[in-house]
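Take a look at this single chain, the form predicted on its own, given in structure tokens.
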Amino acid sequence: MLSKKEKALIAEIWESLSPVAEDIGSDALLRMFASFPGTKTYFSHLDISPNSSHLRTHGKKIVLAIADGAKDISQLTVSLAPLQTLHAYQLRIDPTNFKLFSQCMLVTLACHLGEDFTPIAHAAMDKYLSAFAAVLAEKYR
């Protein structure tokens, strides 16, 4: 899966992004909504227009959860257990959306980090976000 070096790189990137979690998260959500309009159905009760407080708050929650998981990737299943249950049983989110969001997050990271988002960082982050999405979807089986 991920080497020690990749895990350290991922943790470093997410730690640096925590102060701008609202910006990163809301941008990734907007990309997902624009690219995959069907994903908006789960947010019909919220104002998800650009820079809305709902969008920024939810985006921040997502980024902080991703950053928290990056601190100890080997414990991802444990750290995401409450979110697995919430998304599978209460919110009933289509698990495909986790993969879609991961792809949108990669684009957002590339835009935000620029040259710092090297091919090595991109590959490591793709592996991590894929694992994150897979763990969130485990309760659906």
Contents of the next structure:
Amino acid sequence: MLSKKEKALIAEIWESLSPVAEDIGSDALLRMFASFPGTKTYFSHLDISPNSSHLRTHGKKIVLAIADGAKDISQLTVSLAPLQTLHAYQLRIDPTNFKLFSQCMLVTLACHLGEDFTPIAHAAMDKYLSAFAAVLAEKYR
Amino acid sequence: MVKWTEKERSTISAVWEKINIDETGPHIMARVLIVYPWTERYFGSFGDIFTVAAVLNNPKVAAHGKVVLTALDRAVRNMDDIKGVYASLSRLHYEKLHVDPDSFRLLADCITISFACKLRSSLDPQTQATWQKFLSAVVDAMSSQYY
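Now that we've seen the form predicted on its own, could you pull up the form predicted together with the partner chain?
Below: every chain and molecule of the assembly, starting with the one above.
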């Protein structure tokens, strides 16, 4: 459950990170590929080497979707509907991987924000990313 | 027994060297109680740990964080026998403290993120991966005497 304060904090953080969406997104993906090599199996059609344009484009896409959802968290099921369909019927990424990506995104945020990634921000963000992942997987079955 | 390459050993030591147990220990324990509040169930004797402010100012929370990192130090210095290092601690957490071993994974995640806040770009993806491999071994060792 996210409080009003937490929703505002989450929206604020993603707003501030949107200009560097490519950096944040590609960093989180690289961390996930390094820590959880099984996740690379979903990207055999892309060049996911550090700094590749595929990686940066894809990272940016993901971060902007997360940032967009953060603008009105109560409407996630509505705003994510197209992505739900995409992930359920085309991408069919095993939802366990969403947890792995979320964990790496938290590390990316910690590295980027340093001590500003307070326990409160961490808790709020972890809750948000969990909610995001859950909504994303809703159409799977 | 987990196999470590020379590179992994030096990566893990390099991360560990940058950490001050007295400074970072308290942060880690506070983080796990704030981010995963259900872990409060194990700390009934710590007094007030029910608000963020209380957790951040609780001396027992801080002390326990240092205890956890001191134990981690033993694992860093005995990477070829992490199971041995943690055997009695594992038994203690199972038999006496009745701690859900999933909690060790939660704590490990908070350790990584606390370190990331401090180390920032020096915890690059490859370093993170190696450090997490080490923490997985620690979590496994902490779970090993549960049966």
